[in-house]
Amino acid sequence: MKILTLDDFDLKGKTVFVRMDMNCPIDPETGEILGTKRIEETIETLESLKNSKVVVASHQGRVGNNEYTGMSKHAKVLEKLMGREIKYVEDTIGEAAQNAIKNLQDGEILLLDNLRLCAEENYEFTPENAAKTMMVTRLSKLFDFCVLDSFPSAHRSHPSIVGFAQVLPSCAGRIVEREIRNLDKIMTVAKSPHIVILGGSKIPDRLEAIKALIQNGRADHILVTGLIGNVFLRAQARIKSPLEIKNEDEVVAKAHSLIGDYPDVFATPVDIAIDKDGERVEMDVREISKGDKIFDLGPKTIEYYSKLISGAGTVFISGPAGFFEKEHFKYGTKEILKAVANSMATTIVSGGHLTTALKQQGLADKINHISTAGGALVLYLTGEKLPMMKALEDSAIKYRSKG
């Protein structure tokens, strides 16, 4: 590994930032968190640094979506979960998050709150532009050290992930250290004929992976789902009326492309699920109206992506099937977890939806490997060195230099 680790260094007595990601699922009309796995998998990074000053940094959700709120129950869950007092303020870089920071004691936790409060954390940059946003400059002055744990954020090039790695010493926490390891040793012995299954919303990302997957031979069956999977049936033009979704035209372009360019390899739903009046109804493809909002795949997408799961060597999939949030949506979602728990395949699980789903269904330990990543580890096994790493690569060389 070409990454320094917490077993590096002496970290006692210091004041360390700690970019973790604690984006969870949440409820879109309580405002309840739904999962807390990756909070929990904090935990053992912070253990690791029970002799220090500790000021945990995270985001949770994108401006403008349901799930962009504050950091506060987030702080309550980790006290719960840590059994300890977790300081928490309601600020990023101001006056009370400097404050706050100047007053932490060796042993004590500050979370701060969502760091896309602050404009910059919304907008990608160089690693060396990255360094001299107020983000970094005003906080890095009150920091001896930077520990990068936030694998599922680690294909953004945002302050927080490459920023501070520039000016200050850094190293990777548990969550990456184990991450990597892990993935590298199961690609190794990763079998053919290689199955993805794509869904959830982040259309872009999905679409600029999915070519470099095939490309370097990740993914020799693609099988969409989700918001993507409408995307796919959009540009194969089985459903005629717009979805209305952002950059629609580009996107529905992307996809249309990659069917044309790989014609064997993409699999799309054949009926699905809407809701009609509060209801479930499902349809055949072939059926779909104008106005009808697809959430859910229907059984005989879910008996036909079955087979094709059965008989895979590896199977990686990303991204819920459907809105799993909802009772009469979770089917999809279910079935294909439960298809790809009981397949004889290496499997791979990833993102924060998928392993809260498959937590409830308790099947987790028939998954090879489970990770909260979602667009880092899609783009991680295409073989692209992800912004976050390469801060930490860039770090360990600065770092052996001077020791």
Contents of the next structure:
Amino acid sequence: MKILTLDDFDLKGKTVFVRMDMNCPIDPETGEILGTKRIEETIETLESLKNSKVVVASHQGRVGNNEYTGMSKHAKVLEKLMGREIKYVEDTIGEAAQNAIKNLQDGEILLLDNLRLCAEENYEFTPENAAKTMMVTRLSKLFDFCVLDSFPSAHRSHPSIVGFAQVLPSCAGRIVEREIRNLDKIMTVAKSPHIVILGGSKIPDRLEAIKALIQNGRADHILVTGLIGNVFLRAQARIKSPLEIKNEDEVVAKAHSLIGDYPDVFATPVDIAIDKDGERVEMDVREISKGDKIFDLGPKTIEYYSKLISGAGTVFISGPAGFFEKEHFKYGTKEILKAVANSMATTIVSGGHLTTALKQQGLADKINHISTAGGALVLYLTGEKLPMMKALEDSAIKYRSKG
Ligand code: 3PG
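What would the structure be for the form predicted in complex with 3-phosphoglyceric acid (3PG), rather than the form predicted on its own?
Complete assembly follows, chain above in first position.
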């Protein structure tokens, strides 16, 4: 590995900044955390740091969306999972956070509030400029060391992900170490045909990665689901009325040009399910009318996609196939996961929602690699260097002999 890990350093008695990704699915109505897998995953790294003063930092949601919340519930979940006190401060870089960090004792863990409360964490920076942000300049002086373990956000060049590593010796935590080792092993033996199943709602991220996945031989067929499926249906003019999503013209045009460039690669849904007065109603895509809220795949699409999946050598799936948080729109996601788990292919399942769904269905043992990362993993598979991995590699060059 070109990066350093926790085994390369003795961090006993040191104050350590640990960037985790505890960004979890949140119930849009109650605000409760729906799947705690990303929080569970942090434990191994935190146990490895049991003799240090540990400050954990994460984002949750995006400013303005339903999942943008504080981290107090995450602290409670972590406390229960670890069976020990987790201190929590409702602050990120201000005096309250700084005092809480200064008062930590060896063996204590403090969770900061949602990093995106600090405006800077919502922007991308070069590593050099990230190191000049208030977040990094104010906090880094309180730390001896930085552990980067937020693999799901490794594709963001936010201050907490690329800035601290500029000014503090930094290494990967256990999550990043495991992800890189497993993925590199799997991808060297991956067989064709490669089937990629893309869903979820982060459309620009996904569209950006598709071309690279096709061009580097990682995607022979792409089965689209979820919101991105709707965008492709619109690009094929099979949905006639606007979807009413952000930057619609731009994303539909991109999907249209991808279909034009790679006409044999994409499979799109043939039937879907909409929400009608709180009920699930299934229909052929030709029957969709203006204002219909498409929230899931229908059974014919499941049959069509399952057949394709059964002939795959490698399957990579990222993002839910529908509005997974709602009970009656879980069907598509569950059925697709079943087809993936029962296939003979080498399988990679990616993203917080799918990881939660797999666990609920008891299918986790049938998958070769499960990653809580979504967009970051898609980009990793394209071969692109992720900003966090670059930060870790740069730190390894600086500190390899000094551990
Ligand atoms: C994710 O869930 O993909 C990561 O937490 C990154 O979140 P973001 O796409 O809001 O940056």
